[in-house]
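There is one chain below, alone, in structure tokens, taken in the form predicted alone.
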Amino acid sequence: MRSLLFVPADAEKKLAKAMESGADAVIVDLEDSIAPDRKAEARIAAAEFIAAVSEWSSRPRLLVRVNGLETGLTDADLDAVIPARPDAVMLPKAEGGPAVIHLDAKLAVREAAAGLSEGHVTVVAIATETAQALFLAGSYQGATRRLAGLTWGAEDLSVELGAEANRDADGRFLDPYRLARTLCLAAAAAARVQAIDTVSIDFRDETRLARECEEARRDGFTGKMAIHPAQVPVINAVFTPRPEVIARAQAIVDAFAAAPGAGVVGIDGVMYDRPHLARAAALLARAKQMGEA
């Protein structure tokens, strides 16, 4: 998933537009974008929407961001949406492996009741929204096979830290949030799941968005969340491997295939070792999944 677009569950027109946005995934939101007195109605709307589009032959992946475990609202969210067969649940304010294990158990019960195979619904966790979560980032490894991705957020974390801002005057994240970003990236690598970058909140600033995407891809993230359909084309473009990058990766794989016992190969005067081979193979696998290779 290169692009994951948030849409409020009770915004019917926005949901329809999201399905045509080109996003790889649509996140139907039951959490922050829904007022407390609208939660029940939003659950019904989310379930109806997912049920209506889940059988489309060509569609983005469908995720539901439920309310966090600490709110007491998660069970009602899951009761409403799991029978509609979403592809995944996004867990906000997740606090490490124990949180996704807890969610796993809740999902298993509801999958059984809905006649779904166990593990049908995967999990993407937002891993940095509380201070405690930062200390638990390393505990996702091996927690559950449902875990498909980790992402991070700065807004809730800045509130908990009592910070006045989370970005500087140039729009770059300040140190506490760069730490959170790094911990998310490392946690995803350790758990062998996708690392997804956080949102860029100024959806009109395409230059800043492109910069954030480029920096995220450089560091190891393979996708980014969006809050507006206009952000989707930029995100998709940056996180789609370019033809010359694919060609270089293929050349590295081919060179090692031609010399299976080698620890190092040379291509055009540049030396590549086994870590380069692993990175090239991962890029080719991702490109193939996107239909680019």
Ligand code: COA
Contents of the next structure:
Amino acid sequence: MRSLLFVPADAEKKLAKAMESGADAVIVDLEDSIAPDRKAEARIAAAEFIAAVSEWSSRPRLLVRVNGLETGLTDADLDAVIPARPDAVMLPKAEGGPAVIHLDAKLAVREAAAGLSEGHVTVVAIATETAQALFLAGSYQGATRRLAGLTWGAEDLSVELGAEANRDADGRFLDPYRLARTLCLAAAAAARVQAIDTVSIDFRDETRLARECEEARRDGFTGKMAIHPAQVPVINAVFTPRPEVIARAQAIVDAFAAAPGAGVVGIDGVMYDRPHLARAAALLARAKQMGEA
Ligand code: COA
Ligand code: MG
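Okay, that's the form predicted alone, but what's the structure of the form predicted in complex with the named molecule?
Following is the full complex, with the preceding chain placed first.
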């Protein structure tokens, strides 16, 4: 998933628009974009929407962001939406492996009741929204086979830290949030799941968005969340492997294939060893998944 577009669950028009946005995934939000007294209505709207579009032959993946485990709202969220068969649940304010194990059990019960196979619904966790979560980032590894991705957030974390700001005057994240971003990246790599970059909330600033996407890709993220349809094409473009990058990866794989047992090869005056081979193979696998290679 290159782009994951958030839509408030009670915004019917935006939900329809999101399906046409080109996003690889639509995240139907029951959490922060829904006022407390609208949660019940939003659950019904989310379930109706997912049930209506889930059988489309070609569609984005459908995620539901539920309310966090500490809110007491998660069970009612899951009761409403799991029978509609979303592809995944996004867990906000997740605190490490214990949180996704807890969610795993809740999902298993509802999958059984809805006649879904166990593990049908995958999980994407927002891994850095509380201070405690930062210390638990290393505990996702091996926690549940449902885990498909990890992402990070700076807004809730800055509130909990008591910070005045989370970005500098240039719009770059400050140290505590750069740490959160790095922990998310490392946690995802350790758990062998997708690392997904956080949202850019200034949705009119395309230059900043493109810069954030490129920095994210450079560092190992393979997708980014969006809050506005205009952000989707920018994100998709940056996270689609470029032809010259695919060609270089193929050349590395071919060079090793042509030299069985070699630990190192030279191509055009540059040395490549086994880690380069692993990176090239991973990129080709991702490109193939997207139909690019
Ligand atoms: N998904 C689908 N469509 C969206 C959208 C989204 N996330 N955000 C905006 N649109 C639609 C608008 O409805 C509007 O449609 P129209 O031209 O048919 O009227 C069009 O895109 C242009 O919208 P625009 O006027 O530029 O923005 P806005 O002021 O209407 O909305 C936000 C701004 C931030 C309220 C809106 O983008 C939004 O709701 N984003 C998602 C927020 C969210 O889910 N947050 C939680 C996660 S951090
Ligand atoms: Mg939040």
